[in-house]
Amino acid sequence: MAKNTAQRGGFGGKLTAILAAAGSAIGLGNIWRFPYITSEHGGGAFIFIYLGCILLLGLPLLIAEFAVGHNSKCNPIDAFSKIRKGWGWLGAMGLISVFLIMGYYFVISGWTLNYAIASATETIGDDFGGFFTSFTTATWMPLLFTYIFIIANHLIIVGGVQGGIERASKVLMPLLFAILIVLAVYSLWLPEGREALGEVFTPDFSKVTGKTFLDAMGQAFFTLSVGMGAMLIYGSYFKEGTKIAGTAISVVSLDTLVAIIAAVIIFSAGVQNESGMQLAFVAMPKVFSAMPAGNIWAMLFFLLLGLAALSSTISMHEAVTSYFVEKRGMSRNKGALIVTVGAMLLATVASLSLGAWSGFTVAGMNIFALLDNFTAIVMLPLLGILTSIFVGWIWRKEDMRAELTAQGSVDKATYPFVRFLLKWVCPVLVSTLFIFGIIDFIKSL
């Protein structure tokens, strides 16, 4: 075990632990993916199915990662091997996955910073698609904003758990919710907003298909940042006496609330049929341009995206940094610097693959798309399957019960249900998502 573990620090209290973990969960997918798939699959009908998937899949997997981290008080590699010798490779897979995700996620995060500034200064112009294409395919400007975003992460991480991550979470999360509420109130003040509220929650079961369940499972799984070590490392920073399941429920509730409020905002703008980057960087600026003081609302929207991205990337960076600090015995400054430099190099390749290096492809994909698809379709579902198998089958039942019940987090009547989900339901659901994801990907080649 690492020689720095004894001085590793931890979150100061329950609220900050919840804010930090919720920040890791709340990301770009809440704001630009959830509204799109909600619209595609029948509004309230999809939300009903999604909530079921959250309870059956997302929540138990989040509890599992929190429990492994809290029990071991270690970085992801040591956490698994401490519970069962020889399983450190599972933590290593998670760290590889999260590092690859940082490669393209930091690039998108940099875009939000540029768009917030461009919105405030009204320099986007009228050709919204053209502005997006010209910016993202350029060489130096996307890299500049990407590096600024990565350096912001670095400065927070070197501050430590309490002085950096916890302090940042106390600022970032309230600010994120404040901007979200301001945008939501403004949206509901408009006639379109009140109509949007009905569209979001009114169920249309005629749009429900088999793909609806797959998309609901996928969103429930990916939105909570499980399978990459980020939640595990945050669980390891929880104080003794933290109620694992109660904290997980709070995080899931906040994450779901943000997604639903974002859906109301997007529906009120009438662009819910757009998806992903087109929704955020082309459709929304076009909507804001037609509004009074639209540049201010656009700036707030992109600040919201940036804050959501920053609160997520902090946890990714910390998961990998913890490995160098604890497993390799480095100082936090040195460990964080290695991760920061590595992330910059990978993000540079990902950014340039959209422009100057777009001619280099793998299986018909540029490096940016390859990182996105490989982690989303292969790595994260596979890690979700393996994590549920580890907790449900490999971890001694008595030790898992002690971890979840010792602090009154899960009573003795509820514990068997949580274990049943982790042992049987989660492996089956995530395996289904994994198989169909691979099939869809092969078809798209």
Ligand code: TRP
The other form holds:
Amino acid sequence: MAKNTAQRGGFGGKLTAILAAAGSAIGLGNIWRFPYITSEHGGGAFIFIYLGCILLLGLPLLIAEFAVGHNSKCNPIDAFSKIRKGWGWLGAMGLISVFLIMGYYFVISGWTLNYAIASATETIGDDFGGFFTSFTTATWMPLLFTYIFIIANHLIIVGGVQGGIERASKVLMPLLFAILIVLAVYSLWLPEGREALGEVFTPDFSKVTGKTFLDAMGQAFFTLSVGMGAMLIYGSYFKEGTKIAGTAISVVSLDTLVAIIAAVIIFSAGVQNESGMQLAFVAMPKVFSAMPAGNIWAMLFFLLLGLAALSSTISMHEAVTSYFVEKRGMSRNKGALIVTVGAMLLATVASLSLGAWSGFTVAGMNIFALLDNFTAIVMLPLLGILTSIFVGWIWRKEDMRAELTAQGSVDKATYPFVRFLLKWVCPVLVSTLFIFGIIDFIKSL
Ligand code: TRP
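Let me have the form predicted in complex with tryptophan (TRP) next, following on from the form predicted on its own.
Expanding to the full complex; the earlier chain stays at the top.
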């Protein structure tokens, strides 16, 4: 049973609530995933479609998740069942998914730490691909950095909502923005940077296919952290009187801005044809090494990635921790410890699956790739469909309206629009793309 809500923590300010939620959204998804997916799909055209997905699907789903959390003031499982009995499984599905994401996300987060240090101390050498492969397939070093990262998470989480998450966000986010601005000013100062800006915004519609829409939707969901209980739990910590839609719009704007700036920085380095992990960890260090004071720039870049990853992973951790605290009646310290140990175990398997245990595969994928693909292709869209159905069709209309408009005092004009998107547009569009995504994936096996 949920604990007395009076004992729950909460964010102290509305602005810091935005910072924390933006911290969840802004992560590895913005800084390395967005730029390479954009370039794979022809720059501007992809961004155009992506913005459509953000506005029509991502934003309403974020509003929905904040609303469910804020309305029920509970952990993700109780939140759904409090609004409609028998729907707790939807919260549980989100928590399982976010735990699976933690498994591989923590591993990449650990790499950023190693790369920041190796850049500062100039120990990467000049075989960038070789360094990446030998580091990531090694047994102990990547585990060490991953554990350090998970322990940092743990320390923030046991500090509580205000003393841990909110306080960390107030430091991490301004630092992240500062580094991003420094890197962006530097790239725009180079002629390549201004060219990149043009490239990012020049649409090439000849490269648009069905897959473009699929990837744009997947990226929109991933980058906004929707469907997994993380935004729900943050919504549950919003103060009374917080404008749900307004907060969501701020979070989406910050997230989009960071993604576009990151794309400009990376395009200006001329590495857009590299994809996946290779982009951030192989191509970027190579570019930096050719610049004056390159090791400093490289260190800043990996610090940026690491800070973004940290502010995202604390929301993942918090979502699962809240379950142990509120549903299992544990102390915050004990609940957080269980999540920390669980994440360490899964991350260990994920990290080793790139090296020592790479022989073990399912459908041709190692565990690391399996966690990534399963959550991105199956769970994210599925949770998007179910959440929109829940809010659009299952939640009593009057109650949902009261929550979204703060008892009829705000957002009265936008409410019908949000409701329409959640009731019709999200379920229909996401289901269509989901089915195509699964077919596409099966064909690719
Ligand atoms: N939004 C994060 C990023 O862009 C990744 C993410 C996906 C996430 N799902 C999440 C973060 C759930 C926290 C909770 O990197």
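Keep in mind that what you see is a predicted model, and the values were worked out from it rather than measured. Think of the rigid core as the biggest set of C-alphas that the two forms share within 1.5 Å after superposition. Residue numbers count along the first chain shown, from 1.
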(message) Once both forms sit on the same rigid core, is the C-alpha displacement of residue 204 at or above 2 Å between these two forms?
(response) yes
(message) residue 46: after superposing the rigid core, is there a C-alpha shift of 2 Å or more between these two forms?
(response) yes
(message) Aligned on the rigid core, do the two forms place the Cα of residue 37 2 Å or more apart, comparing between these two forms?
(response) yes
(message) Given the rigid core as reference frame, how large is the C-alpha shift of residue 413 between these two forms? Answer in angstrom.
(response) 2.7
